[in-house]
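Just one chain is shown here, as structure tokens, and it is the form predicted on its own.
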Amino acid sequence: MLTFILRRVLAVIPLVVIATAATFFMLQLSDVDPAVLRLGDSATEEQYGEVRAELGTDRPAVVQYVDWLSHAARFDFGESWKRPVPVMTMVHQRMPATLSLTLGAVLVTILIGLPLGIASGVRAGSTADSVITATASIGQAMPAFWTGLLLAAYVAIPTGWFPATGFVGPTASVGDWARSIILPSIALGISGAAALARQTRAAVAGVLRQPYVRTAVSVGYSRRSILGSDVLRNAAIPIVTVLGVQVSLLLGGSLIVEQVFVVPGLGSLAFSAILEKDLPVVLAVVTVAALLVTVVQLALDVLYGALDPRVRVR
């Protein structure tokens, strides 16, 4: 088992380097000059220059990303060209509301979905899988955003149970916390709630037309005890398939559901960087989005080599 995570954690190296590559490449098209951005349009040539040598921008391409790449492996993402703040710490002020955001839609997603998912699988057919799985096609079609500002609209203003704007920190008040992330996240988690149950409705009836499953029936086990210890565990891996994919998707849907609900995370923060013209602050949301994204793919992984030992010979 080692070695399988080892190989996934060498193979993920070269997915960073090629991502983030492609991107600082994509931003170097841009005509923005740094110096310009951070001391106006009035200074000198001299001083624009002075400011240009500091950030390094007046080096070749290759050399800048070469640069940037060595540094960003320590997690150094330089300074900010609007102002003379490091990159680094204003993702590290956003971070905190990002993954709350996205964890709270991942524990959506799971406590709708896969209890909706596994009744609407052994009931397949039935008025109430037909039900579920209409249900589940419209919440998959609504867009993050637009069930925000409903959410916003008509349960946060009129009843006032949960803030319509903004985002406490843990660390102030862990009840201001979980009220302030309780609607984005559940804006954010219902198409992923919606499409866990299409993927897990399909797996266990699937699993449950499997000979093996009709043969222990027809000799008296009870569809519970089969549906424990054997259909479950047999459909999991398409259902973590699909939650793997869910909370990359979660990851990135996070950054629009934060203008929906004013919330200063990530998204906000590439938003803000993308007006002003800030390139470092958007390549480094873009990288640590990337980098989140990849670790979620070599967690599905290992937990592919857990739940099939087959997948760790390849």
Second form
Amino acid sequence: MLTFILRRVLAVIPLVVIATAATFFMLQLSDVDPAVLRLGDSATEEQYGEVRAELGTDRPAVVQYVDWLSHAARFDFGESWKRPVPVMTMVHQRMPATLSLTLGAVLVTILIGLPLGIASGVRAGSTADSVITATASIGQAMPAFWTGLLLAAYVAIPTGWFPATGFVGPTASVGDWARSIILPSIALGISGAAALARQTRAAVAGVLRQPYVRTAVSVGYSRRSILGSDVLRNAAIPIVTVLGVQVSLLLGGSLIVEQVFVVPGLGSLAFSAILEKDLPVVLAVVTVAALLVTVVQLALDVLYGALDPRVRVR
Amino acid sequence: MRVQGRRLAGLAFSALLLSLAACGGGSSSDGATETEPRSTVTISDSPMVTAGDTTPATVAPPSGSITVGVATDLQTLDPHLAQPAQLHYLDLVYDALTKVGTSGAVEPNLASSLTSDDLTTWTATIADGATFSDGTPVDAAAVVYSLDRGKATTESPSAPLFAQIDSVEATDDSTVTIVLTAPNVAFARDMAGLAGMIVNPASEGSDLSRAPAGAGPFTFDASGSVEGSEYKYDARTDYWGTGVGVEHVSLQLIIDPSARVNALVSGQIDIAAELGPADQTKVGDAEVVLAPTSEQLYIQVIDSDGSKVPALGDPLVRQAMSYAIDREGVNKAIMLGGGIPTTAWFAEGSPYYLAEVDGVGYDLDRARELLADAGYADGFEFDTPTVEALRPVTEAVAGSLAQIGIKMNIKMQQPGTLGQQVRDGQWAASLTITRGQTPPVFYSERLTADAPFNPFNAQRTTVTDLGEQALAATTEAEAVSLWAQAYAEAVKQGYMIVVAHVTTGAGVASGVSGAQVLFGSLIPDLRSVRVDG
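Write the structure block of the form predicted together with its partner chain for the protein whose form predicted on its own appears above.
Below is the entire complex, every chain and molecule, led by the chain shown above.
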């Protein structure tokens, strides 16, 4: 198992390098000149040259990337082009909100999607199955920002149970932290829950049709014990796969949900950095997001190995 | 919902204030300063507050915290590099030589008096006991340093204000003589803004962008702030002045006005600044405080010589654009009828108002005819920036222009960044909104060939001829008349295509008292607000 994990950890490195290189060189294609950003159009060529030299943007792109990578490996993303603040400080300030939101959304996805999917799968073809499937289809089609606006307008404001905007760090108050992330997490996770419910339903219904399940039923095992010991374990691989994809999508969705609920996370940071053409910040956010996704994928790979020994062998 | 405040121009589309980031200044339709007598101008330290001021009579120590939802992000805390739209971020940490009171009159501040007999040579006496946040006394040398620093900052958005200063000299420890290049009746008012904010000489060589060095009532809490999200300030215990109400201030960036309203109603913030009429109706039990004056929502044709977009260099094209805009439709659909659709730069009631340029000017046939005469019968296209709060009205105007074949491509930008982009020459035209500044200041900022917001150095000679005469006018009546003519000419030439006049508002939660939006400001004066209980 240790070798398996080590192999997967090592595989993360080229993935992150490829993701950051792709982002870096794509950003190079933009016409953004940090010297013009800082000095405007009226500066002299000499002044522009000084700024480019200071930032190192006068060097070949490959050299810039290698230099950036060597610093990024030490979590040094340089300084923002627009703000007098190290990029890492900005990222660090935003991480708690993004991680909280992602965690909350994953919980929503699992806590809603999994039970509904199992309930639907074991009753495949029933009225309950149809209702759950139709509800899941609607849930999957609901954009996160729209769900967020509805939750803010019809839950947060009338009831006052949850804040309509803002984020409270867990170190400030655990209770307020939980209250501040519940609605954004639901908005962000509801679509994933619907997708997970549909996938779980299909996987459970499929396994239940397998001959060994029918045999187990015929020899007297209860459906509950079969479900727990055989069906869910065999259905787990596709469910975990969907969960992994959903986690990746959550990071993208948080960009919009953070705007709706005014949550100071990486999504809103990326949003403003893109509008401000602050490329070092954009690059840092992409890198952190790539790292988060690859870490999640690594965890899933490990989980695959735990669920299915054949994966470990390969 | 309770509504408080003067309405000079009716309800307004105040969410549009986000665009102040773009213009960084503008012209008031109020014109309060210009009616001052043009003789000896004095502000004295006798009434520190004027009638109508809501500052409590009994000065209690600052207490409590207040959170304000604002629409534009902080760019810099250096007053010599900040855009006027960023004033509320800096006003907490810097004191200026003068200040604008709640009545709109100029009052003493760091200068206990600022006087002039000829409007050219001004004498400032520094207030006793004034200190910077590090405890250093504010003296004449500090004022000289600060004004010289501003003059030397050539890229300053306040450069036109500093350019009028010929020399600054410390007469003694507490007296400064400021000699202007020409008489300026509004100099005391000019010193109430960013240009008049005094920077501590001890900060020489330091980057002030997140380490302000002022004499204001608050200090900036850099470590407690989150870039691009929330900026915190703590009241100084050794502040030299009085009247500060709260101990902690948090300015929270909430770009979307609906989210600001939600935050106010659900109790996350105490004040939601820059709300439009539609949002003002949603604040529940909160009080709506309106700004004292209306502002102009207009297309600023920056490239009026056609350097970047040749079509915009033709006055016929600019006039066609004006005729193509359905002002009443835009006002009804986007501002819920809360604005005043007009082509005029100054509102009726202003001393600069000229009826000859007032109207709605919607005539598509005339617009097409003018466009054809200019050789653009098939239309043309150009890019224009906007921010989220201005997006609806920009899209509506783009729809109007599309009727005659003009394609205005809208490019979304981060609020707070447009002023610099305009100055950098990134845009040929921009739909924006002004902010309470005097006609001479707007003129110097935007209309002259070397104005900082005229990056293409466009020549507007018919306007500048009148403007220079106005600057040299020897009587107030003559100056008013000439400014009225200059701005009317600018409108006729289509350098500014006015869409409507609008007024800003802020939602203030119950439990907060003393909130008032001062002349030229985006948000209520945070020095005077108090939190009950």
